[in-house]
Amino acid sequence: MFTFERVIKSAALIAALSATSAFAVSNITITKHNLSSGGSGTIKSATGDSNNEICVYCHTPHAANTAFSGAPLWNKKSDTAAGAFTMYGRTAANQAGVTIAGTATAQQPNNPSMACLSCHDGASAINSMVNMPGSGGYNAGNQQYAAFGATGAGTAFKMPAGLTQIGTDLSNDHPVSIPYNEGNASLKAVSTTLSGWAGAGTIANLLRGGNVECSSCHDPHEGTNPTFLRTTNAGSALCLGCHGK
């Protein structure tokens, strides 16, 4: 029977539920990874009907990129800097690191972490896109470009120096394109439960077949967290969700 009073009851449910995660809901839009011209951040596209929409610098619902499987549906060529990353462990390019514990990364970032590379390297542009916005904007085989910033259409605009550019040496980064080994550097059972992450029940929800990548720290769709971290950090909440010190 429906009555007040079990409204005023699911209505409570409902509000437990959603206080019981800061990520029920992720929202790009306001986010520094909104950059059509209206974003909040300080790197994003110039004003025009072309530059505004939020999605197509990542992605593409029609002519997307089908050799590239780090995200679905992507709409940027493969990464510029393909070849010239520098694993974490190591002095050279294209050598697969080693970590402390014996465990190799790939030689290169994995396509999962090139997506995210694909703007952090500071050597893709990234306004640089298959498929431009709007009806008859694809032209094959040819990377194109959106007004950015102080740029206009047609010039690459590459991320500036500063905390967001990771650049290709990674070899002093947190090691990406590993397999996550349990046991090695105390890191726990992927079974074990996360609590409060976004998009992540356990740590086998963090991992890319298995592998350790970008998207295993960073949500790029919820900036809830300084640098889209999954979880705070305070306390070194992120590092100890994996790692067991």
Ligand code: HEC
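Remember, predicted model here, so these are calculated numbers, not experimental data. So that the term is clear: the rigid core is the largest set of C-alpha atoms that superpose within 1.5 Å between two forms. Residue numbers count along the first chain shown, from 1. First, how it differs from the form predicted together with the ligand.
- A movement of the C-alpha atom of T47 reaching 2 angstroms or beyond is seen between these two forms when the two forms are aligned on their rigid core.
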Given for the second form:
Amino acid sequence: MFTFERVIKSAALIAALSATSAFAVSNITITKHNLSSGGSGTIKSATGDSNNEICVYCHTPHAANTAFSGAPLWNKKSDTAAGAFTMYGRTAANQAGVTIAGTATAQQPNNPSMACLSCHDGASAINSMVNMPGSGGYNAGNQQYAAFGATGAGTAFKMPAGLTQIGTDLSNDHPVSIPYNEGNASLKAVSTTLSGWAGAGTIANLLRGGNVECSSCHDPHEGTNPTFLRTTNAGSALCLGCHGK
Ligand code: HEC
Ligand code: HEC
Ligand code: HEC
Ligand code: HEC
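Form predicted together with the ligand, following the form predicted alone:
Time for the whole complex; same chain goes first.
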């Protein structure tokens, strides 16, 4: 029978569902990763340029770069600086290095981090695409560059020096492409439940191939928390998600 009590219960259920955002929306449109001419940042497609799409700077529905496995349906060529990165615990590229717990860092970043570095290393073009918007935009052989800022179409536009240019020296950044070994550095069990994180319900969901990568802490589509963080870092909540310090 349909009772008032049941109406209250279903209202509470709906409220609970929306609170846990079972269907979370990331809202990339309002972020600096909206590189269309209408984007909110300063680095973007030139006003009036026909490349007024958002996803196209990273993904394409067809003819994706299948040689790159770091992110799905990837619309960029491989990173220009591949092989030149200096990882955490090292002083030069392709050297041996370890964390305090003795975990060896990779010699070069794994592909999931290379996806980010293909724009953030300052060496690779932000405006390059395998498959430009519209019909007939595919060019397998050559890089194609959208017009960005004062840079005309056909010219590479690289991340300018500044906070967002992570560069090729990753020795002063939190380790990436590093295995998640429970117990090291007070790391919690990978089965630990996370509450309110974008795209992850457990620590295991944060790992890519068992490793911590850029996308463990950042979701490149996330407009809720500053700097694309998967959760707030107020009270260092992000750090405390993995480290039981
Ligand atoms: C600045 C680059 C960038 C832009 C722009 C971008 N993405 Fe992504 N996307 C990525 C990366 C990198 C990953 C892999 C992330 C990971 O490993 O968690 C990804 C993963 C995804 C995934 C699979 C993982 C998931 O979150 O479900 C989907 C679906 C997706 N993107 C859709 C989109 C759509 C739709 C747009 C445009 C509205 C878009 N992306 C724009 C970089 C981008
Ligand atoms: C297609 C190029 C591209 C890719 C791929 C890309 N970014 Fe970005 N990102 C940008 C640009 C452009 C900006 C704006 C930089 C500026 O204005 O200084 C930016 C800004 C950021 C910022 C600063 C945001 C803010 O609000 O201050 C963070 C954090 C960031 N990116 C992280 C990532 C991570 C992590 C990945 C991979 C998961 C990634 N990006 C992949 C182009 C890219
Ligand atoms: C362990 C978590 C973690 C990992 C892994 C990580 N980041 Fe971040 N990143 C952060 C936090 C936290 C901030 C905000 C820092 C702040 O507010 O000073 C940040 C900030 C940034 C910024 C913005 C800097 C600024 O001051 O505007 C960029 C760009 C960025 N990260 C890119 C990357 C890239 C690229 C990778 C992979 C090579 C990466 N991050 C890996 C946690 C992480
Ligand atoms: C996704 C899980 C994760 C998050 C989130 C995370 N870390 Fe880590 N952190 C790791 C892993 C994995 C290691 C490597 C541990 C090892 O030595 O085996 C590590 C190592 C470290 C180390 C020690 C490096 C060394 O040389 O021993 C420090 C310090 C650190 N993290 C600080 C932070 C801070 C600060 C934050 C928040 C901004 C953070 N971490 C967020 C996973 C994470």
